[in-house]
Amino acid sequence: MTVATHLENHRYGHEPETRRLRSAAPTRGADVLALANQKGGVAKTTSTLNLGAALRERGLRVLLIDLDPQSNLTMSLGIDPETVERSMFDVLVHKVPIQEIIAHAEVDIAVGSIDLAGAELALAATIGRERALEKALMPVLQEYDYVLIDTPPSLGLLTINALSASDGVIVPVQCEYLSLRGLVQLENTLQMIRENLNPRVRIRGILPTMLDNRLVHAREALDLLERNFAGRVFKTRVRKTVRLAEAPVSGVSVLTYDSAGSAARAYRDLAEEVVNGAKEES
């Protein structure tokens, strides 16, 4: 079965679902998003990072979790992950305090370490290990507006984690025509979390990165996207661009490192389609 298949199947075989997005201040607080892709290299840390960075100049308070073993969230903010003495380990097996975690750099962030690779194994005997994060996330969710997850790639247990504790979900997608399968999966995945966890979580919208315009192959990738997942794929396009990668070595978000290049103006764009879709809902 060829990947236009899966994902006419998809179309056709659930009722059509619009993009639902939440008020930027819910009752309970923050916005949760995770941004989740079990593929990797589609741009999910660069991603979290630069669109907190785009909300948090819009004035808006912003914290990120990074929930990846990698770490590279916290790389990118100029922070050591080696050299931190706790971390999101600590808060979903230790219950620490995850206030005791977080790190004041351009953008509050909740810190990863590379003991997280453990966190599956060692909260597999734990009850409610599926919900370690949402309770974790209770007692900050009134001093942000929006809390953005950058999670593994993968569909383990921390990324439904993740997905427990969201109001929604951000897929980023590379366009590339392999790569769209993925997005059948975890909207299954979605589909398991709302019957069992988490009732509210829906995909908030699918964001096109490292589209490169000069290629047939990744036109014809978008236009297939946009075709099968038509009102959930933001307008934003996140293109190619050496600035993305340089930006993590400076420890800061693409935002400050090229303020008026392209990419910046793009995560500048999809911060405006994300505060404004959830005005739009409330």
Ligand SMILES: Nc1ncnc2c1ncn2[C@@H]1O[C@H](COP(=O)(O)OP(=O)(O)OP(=O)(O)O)[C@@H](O)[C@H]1O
Contents of the next structure:
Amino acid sequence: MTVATHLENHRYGHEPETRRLRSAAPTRGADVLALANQKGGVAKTTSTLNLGAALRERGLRVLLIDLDPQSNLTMSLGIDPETVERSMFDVLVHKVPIQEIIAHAEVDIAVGSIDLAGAELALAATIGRERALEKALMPVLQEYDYVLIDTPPSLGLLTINALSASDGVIVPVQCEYLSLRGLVQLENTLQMIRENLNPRVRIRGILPTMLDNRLVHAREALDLLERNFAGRVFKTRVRKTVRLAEAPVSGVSVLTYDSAGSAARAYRDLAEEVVNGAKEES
Ligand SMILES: Nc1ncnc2c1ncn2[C@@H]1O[C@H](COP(=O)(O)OP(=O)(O)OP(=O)(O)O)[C@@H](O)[C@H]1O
Ligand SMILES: [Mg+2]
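To test you: the structure above is the form predicted alone. What is the structure of the form predicted together with this ligand?
Up next: the whole complex, starting with the chain shown before.
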């Protein structure tokens, strides 16, 4: 028996079915998903916001969490991170209840701020530093069907907190500059998290983004991805479109900004895949 299975059995006793039911019927408590990839600019933030909006459109209760010091997610919903009094930093470091920093925008969001840049250092010396987010989320898990966590482009303590608190990980990848080595590194980190912190976390799906079908290279990259991560690549593909860059300037999702456009359709398809739990967990 591996350490991971041992931990899993210990934690879930005789009910391994519960988890599968949970992703199919998230009403038992939020399905917590981290959007992670240590590579910068692969559409983590864009996908967090628009998947969240698409789940919201289906009548589901969604909470977004901005765990990135850049606070792009907070900005994308029209909130200036420089003016927020308290943010996820205070939740993680000062144990402020998360309910107190949730803003009710197009989608509910636990806001970020530049202070988060100091969170890794502030948490480093504390006991349970990897579990600060998991603990902070507990009081709101029954209030939401989905919690989506936007993470910074690194595998530091903030991302580790996100992975420790999550049931699954959605990995956006930009097909033009696909780095399989980066994905392997993310998988190794996940393995470490499973063995030491959170035995249930798995890659829920890899999401190809910023796709430009005209480029042979993009198609080759996609083939390579599907060959190496068979069964774990979402069917949804998000194409390159300026609409996705324009929407955040108006402080809304692309579902509101350009409801009939291809990007809105893609994120609705992704929501459908996520809700149906189509991804085989491995
Ligand atoms: N499908 C797309 N087509 C065109 N532009 C896109 C698309 N998806 C995202 N973008 C744009 O690409 C840029 C990077 O996206 P985003 O900020 O979501 O990436 P990220 O992974 O969160 O970056 P970081 O690692 O810095 O947090 C943004 O300007 C965004 O508006
Ligand atoms: Mg981002």
